[in-house]
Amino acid sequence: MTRKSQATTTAYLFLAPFLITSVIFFFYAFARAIYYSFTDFNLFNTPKVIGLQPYLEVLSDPSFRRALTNSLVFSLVTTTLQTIFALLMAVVLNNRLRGMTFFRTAWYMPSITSSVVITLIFLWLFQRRGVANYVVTQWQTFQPLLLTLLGVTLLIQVVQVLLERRAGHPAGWFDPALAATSVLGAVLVTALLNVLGVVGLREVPPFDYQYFADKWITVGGARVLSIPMLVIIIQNTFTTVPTLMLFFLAGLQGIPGSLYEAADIDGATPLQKLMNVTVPQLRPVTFYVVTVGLIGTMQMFDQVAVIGSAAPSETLITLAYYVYTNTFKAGAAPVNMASAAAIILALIILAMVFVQRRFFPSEVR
């Protein structure tokens, strides 16, 4: 046996566990799902081919149409949010500042925490007596003082900048030293107004909002996004941004510094450098992040399963959860419908990736 043959054999031996697992749990399972989607299989009978009838039953099922809408809305909104926030967070954490390693590590912690635990925490945060309602109540209580503090800060900052520029000094609107002085002055003014009784705390009843009720955001009378699903979008964005941020951080390391130096010579602002240098150079990474995000969000299941009956099923059901409930339904389960829904889900994901590949090039020109 030649050295090349030995190397090939060794490679296949190391790859064997992955290849065997893929063949059994992906290719074989996928082929069986395709077969069942054309039969009348219900877990207890001998499968009999009945053609496209399971697909027609699935498409006419109101639960499937609701699950399809929820999945598409969830996927598009979450992928957009997590991509934008991951990019912005990577740009911030790419700066060489003291303690940046700590902030990178701390920000990555949600990604290594169990999604079940994170879901339970968000369930607690958005209860009727949870932290979310408490924060809103406190905001309403302290609103006069906070708005006064903000308004006085802006007023002092504007006055300071205008005075500095009148004196011939190049002062910016966001100058940190002037901002610190403005905040300090605003605190003193707000405290004085509070002592004099001009502004003070408001007496408001506790904010009482049910986030996991049958409430929807509608467009033209059509239910587009439920409030419980909006909570899951916030949670999913919070937990996935750190992982996607690492991809953008790796991409930022590969951008030549000469591009930013040239932009500085041309007098580009930080926003112009972000939009004209960073974003175009990160196009391959963005393509990968969006692709991974679309695939992951279209398969979202665990958060819905954990919340369960805490929210109306119509507000949270997704395609993956629809497949699960039809496969493990008590009694004779419509496995053929579950298989048909799974195949439709796979086709939708393939179509989304194809469209993205076709119309959004991944290479840097």
The other form holds:
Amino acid sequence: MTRKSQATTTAYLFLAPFLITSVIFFFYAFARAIYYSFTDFNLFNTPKVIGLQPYLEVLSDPSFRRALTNSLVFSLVTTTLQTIFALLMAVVLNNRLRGMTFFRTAWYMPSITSSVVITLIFLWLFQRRGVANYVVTQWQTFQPLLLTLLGVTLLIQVVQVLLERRAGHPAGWFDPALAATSVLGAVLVTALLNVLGVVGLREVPPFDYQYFADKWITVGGARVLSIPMLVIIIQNTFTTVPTLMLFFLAGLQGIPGSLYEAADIDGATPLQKLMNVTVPQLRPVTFYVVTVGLIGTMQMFDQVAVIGSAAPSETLITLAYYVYTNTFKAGAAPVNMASAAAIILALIILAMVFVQRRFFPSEVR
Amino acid sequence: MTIRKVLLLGLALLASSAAAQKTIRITGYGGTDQTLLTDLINRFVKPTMAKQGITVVYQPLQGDYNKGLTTLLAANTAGDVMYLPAETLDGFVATKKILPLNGLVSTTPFIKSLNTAFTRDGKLYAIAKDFNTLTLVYNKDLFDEAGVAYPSNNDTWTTLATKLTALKQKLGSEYYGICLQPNFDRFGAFAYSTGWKQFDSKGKTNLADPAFVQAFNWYTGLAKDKVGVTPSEVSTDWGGGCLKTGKVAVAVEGGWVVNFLRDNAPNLKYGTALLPKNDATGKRGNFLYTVGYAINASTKNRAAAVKVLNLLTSAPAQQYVLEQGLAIPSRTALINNAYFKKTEAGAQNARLVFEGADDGNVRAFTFGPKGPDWGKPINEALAAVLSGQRSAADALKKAQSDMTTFQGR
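Right, the form predicted alone is done; let's see the coordinates for the form predicted together with the partner chain.
What follows is the whole complex; the chain from before opens it.
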């Protein structure tokens, strides 16, 4: 055995565990799914090939069409939101500030927590007597006081800045020292008005919004996004932003400082630097983040499974969940339809990545 | 002796001992059933079977039982004997993995309606292990405080609604008359009371049937002025949870509520009444919730499995089940049981659950051949109306259209 072939054998030996698991649990399973999608398989019978019929049945199933719309809307909205927020957060966390390690750790926490646990927490936050409704109730109760406080603060700030400027001092609208005085003054005024009975707490009934109900955001009469799905979008953005932020942080470290210096010399504002230096330089990272985001969101399953029957199925069903529910039923199940749906899902993801590769450059120009 | 020979000898010994020791596995629910069934098997099944050199083990499935059993059956690893819920019977019969019991087991000692629940096309697929029906379970203190008479077995829909409204008016906004679950599992009993049929001769469901509409309007109408409240509004997910809060006077539940209240609300004084009669038909409606013992068609020990099934449903085993208070056994002979004559709240509840099995329009709790998704349009309509999002007429219209689509698939 030559030295080279020996090295190759060693490499394959080390790769073997991963290759074997991939072959069994991916390639074999995938091939089986393709086969089942053309048969009448129901878990218990001997599969008989029936051609494209399962695909036609799936495409004419209203529940599949809802799942498809839900998955696409969820995927596009979540990927957009999480990419933008991850980029902004990375830019913020890339600064050298006191206690930055703490913030980096704190912001990363949601990412390492189990999605099932986070879903349960969100379910609790958004239930009928949950924290979300409680906060709205509190806001409505304290509204007169808070609005008075805000208005008076603004008023004092404007008066102070104008007085300073008249005296010839260069005072900015957001000067922190003046703002502190304004807030203090506003607190005193509000407290006085409260004691005098001019403004006070409002008597409001508890805010009673049902988030996990058959409620929809419609566009031209078509149901586009359900409120329960919106809650999942918020949750998913909250949990995935930190991981994607890490990729952006790594990318940011690689941008040459000289580019920012040149921009500074040209007199660029922070926003111009972000749009003209940071964003173009991060293009390869953005490509990766968007691709991973699209694949991850198209396959979203766990949140829907945990919420289960707490929300009407139509509002939450996604393609992955559709595949699951058609495979695991009580007794015989339309596994052929589930397989067909899974293949359609795979094709959509492939197409998405292809379109992205074809039309959006992944290299820094 | 070489190592190889020792290994071979060891394997041979293992194989022979396995052949001598037959094992019958029973697949069933986890949770409370696990403790109860293990004890029941130890007392009434193991001693007899051990004499024949057969061991019996209980194999509980945690989580969703139906999905778990489906996977085991598909993989040919399900137990020789297994729990078979009546509501998912059709899906499992379609797998051809359930052994028809005709000629293998005698059905005469068991309540007829229960045998019917497990029969499809003349083939009996399981023997009911026990059953439950629905009753009105009420908080005595709340009725006493409001000075309103307790719900009684003579109540009609109208008299019950009057009592509940009076109670709500006396006790104020913090208290509610009745816990209304937004699903067919409870509402269906009231629909049956009007004489409504789940499926017509063609297997289709008619939600526009005036009988169904009447029940729907009465049930959702209770939510008016918050006399009726959904479990989620009092931060729980079922009727027992509603009672536990001490703020809801009545819940529509079966015998399972007894153990729950004993453990979770030991100071709650409760009573039980039969479900109210429909004013027009003068009949009650009810569900038979039942789970049976079935035999795996691919078991290698059919005779032993049948013996185990007979022991599990024997008179002494059923007496034990009754006394544990979990469910009501399925033998007709237990009607005159001394336990039913006791005055404690749990025994009273058990008696009324037993009486409910053949009083009025009683149907097995099942979703038909298409499985549990059948109930979804009804559940969604109930939820939409009870939470005030839709009018009853509007919700029923949508439900019928969803049902037509579902059944047309």
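Here, rigid core means the biggest group of C-alpha atoms that superpose within 1.5 Å across both forms. Since this is a predicted model, take the numbers as computed values, not measurements. Numbering follows the first chain given and starts at 1.
When the larger part is held fixed by a C-alpha superposition, the smaller rigid part turns by 8° between the two forms.
Once the rigid core is matched between the two forms, the CA atom of residue 195 is found 4.3 Å away.
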